[in-house]
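Only one chain is included here, represented as structure tokens and corresponding to the form predicted alone.
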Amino acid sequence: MSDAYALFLGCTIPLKFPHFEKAFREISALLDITYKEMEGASCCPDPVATQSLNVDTWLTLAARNLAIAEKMDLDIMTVCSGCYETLKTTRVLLEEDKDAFGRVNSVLNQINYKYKGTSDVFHFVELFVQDEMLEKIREKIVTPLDNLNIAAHYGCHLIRPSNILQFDDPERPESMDKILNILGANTVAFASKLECCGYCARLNEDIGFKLVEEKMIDLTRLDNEVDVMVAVCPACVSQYDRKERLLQRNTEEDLNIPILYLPELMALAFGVDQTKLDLSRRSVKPKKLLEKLKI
């Protein structure tokens, strides 16, 4: 892990969800996290529709971003699991194929630009994991998550292709519950944790609807309540709490859990001021996890 890290937004984040970007950067500087913002940087691209209508389209857009960080001589973080996986899967792909290596260069030299492969790339979730880390997260504890149960989503990006990613147990993920557990909170077990939200699935949105109806009713089955889900990936914070509501409306099931993005959980454990991260900002209102929170 690096002292400093080029700061990777994408454009998800900046432009739909900037309340995730300030919760993230609240406890960066609570952390002593040092990053430098990536001028120029553009979208990762997606790691599925752009990679499905052209693969070397897809790469050298992504090296663009990768050749950034590089001539700021430093790692790359990234705030969405979506910009890890292309960015991370550039770097390893371009790394073995030395031909798909020259392509992309040549693309690049003609704006100025050359892919080197010498930056790496990490989700935040990778550093946050990390014993000094979590040992620094426990020491920033104003507001202890100790009565919560929480349900940690991990997404498909986050963790897969593990022979690319290579962080994280694919089949048994524990950094997510691990960041949760030195909150305090109670990380709870259940048969769909590691099911896909159904985001990339827009072409049949019937498919992204069974998806999240069947994990959210796979919570409200627990013996113990759920006080909220945590995401770190925006495209399924978005789709598990715009679509929970949706079916709510069209079926008799109780689906009334928030979901927020882990940084948001982590400011507030933190003791940053709620106003800050305008939480009202989604369709499931986190009212019951504030009010046990007594925040």
Second form
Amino acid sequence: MSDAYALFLGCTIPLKFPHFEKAFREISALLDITYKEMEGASCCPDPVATQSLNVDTWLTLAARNLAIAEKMDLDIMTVCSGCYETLKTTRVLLEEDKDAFGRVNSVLNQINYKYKGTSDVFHFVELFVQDEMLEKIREKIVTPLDNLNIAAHYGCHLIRPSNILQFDDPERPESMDKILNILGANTVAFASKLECCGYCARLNEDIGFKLVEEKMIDLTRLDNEVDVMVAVCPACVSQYDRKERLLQRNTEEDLNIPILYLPELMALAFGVDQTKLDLSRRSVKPKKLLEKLKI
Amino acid sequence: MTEEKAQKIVKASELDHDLRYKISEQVGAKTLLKCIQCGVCSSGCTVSEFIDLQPHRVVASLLLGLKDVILSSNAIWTCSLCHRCTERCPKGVDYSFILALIRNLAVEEGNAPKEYTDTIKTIYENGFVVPYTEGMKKTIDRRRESFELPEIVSPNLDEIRFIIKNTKLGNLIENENNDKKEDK
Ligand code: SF4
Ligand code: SF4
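Write the structure block of the form predicted in complex with the partner chain for the protein whose form predicted alone appears above.
And the full complex, kicking off with our chain again.
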């Protein structure tokens, strides 16, 4: 991994959830992560609609973004698993398939871009879980998360398909747990840990409702009360946050487990002033969690 | 229903024998022909109970050339992109991606879901999947300012539009523009 990155924000975080971006920038500053803004980058583009409509459109828009990072001579750092999947998959597919590589470049050349395949793509979790970074994280802790039970939601596009993403173990991932454990938290084991949030099944909302409900029920049945679930993708966070609330209306169970974007929780552990983070901007408020942390 | 399907006799002349190659020749789909019909993709599928044709059956239909069976199945549009099928396939078939190639085929035949065409139109108009023009832009910029976040530098929209038009999706956008004109 390199010393500096081209920061690829995508659309969802900067335009819909700027408070997540804030948390990410706050912790990056504390951890001395150096990045440059990717001016002129577009939507990654999204791995659901654009890819479904035309794979070439998807690859070419993605390659344009990759080419911007190449011009900066930097590897890309993503803050969203959807962007991570799109950009990394494009990189791998265009390396494997010379025809597609040529097709993409023949379009890009006409708008004065050239895709070479020289910039790699990382999700911030990949960076944070490096040994020296874990050490740095440990050094920055102001409020240890010692008394918290946390459920790590990896989400799909961080770890699968592993032959493309080549990161964590797809059936037994541990990167997020490692980061949470360094912060002092206890991470819980649960049956539905690797289940999908259902956000990408956009044409049938029932799928998302079923998946969110299953995971929440699973979490409420554990011996330890789960204080918070943590995810690393804005789609997963918003999916659980919104659907938990809607499901709550029709059940006796208490399904309201707050869900935080990992950098938000890290920011709390690092003592970042929580008023900067606007943690109340969600349906399931992490009120109890803040009380427990005495923040 | 299942019985009815099983009994339907398909004549050899109705099969699209090139379908398997049409897909396998494309980017990311080379391993399609190696499928051994083990059913692993279906056994772990997140949306199994929501689809009328299980993943391994979609692959079998693809290999047989049963194009209409595939294109009329809800399986091609019902996928959570969890990638477990691809992850676990013993023969390296990237089913979740092949499904996208099949959706591309359906789109070519004029069957693009409105939700998806709306998304590409938003990208065409904003460069982003979230509307970022006029009033929306002002609201977003104000919010970002309150967090002291840097200003967003939008992509050059001519470039984004050029790419969309030159990768065969121009017609989806044009239809929309025509619709708009007609509305007025
Ligand atoms: S898991 Fe792979 S080999 Fe087995 S049926 Fe599915 S696509 Fe075919
Ligand atoms: S990616 Fe789609 S088809 Fe494959 S297992 Fe997941 S939901 Fe099923």
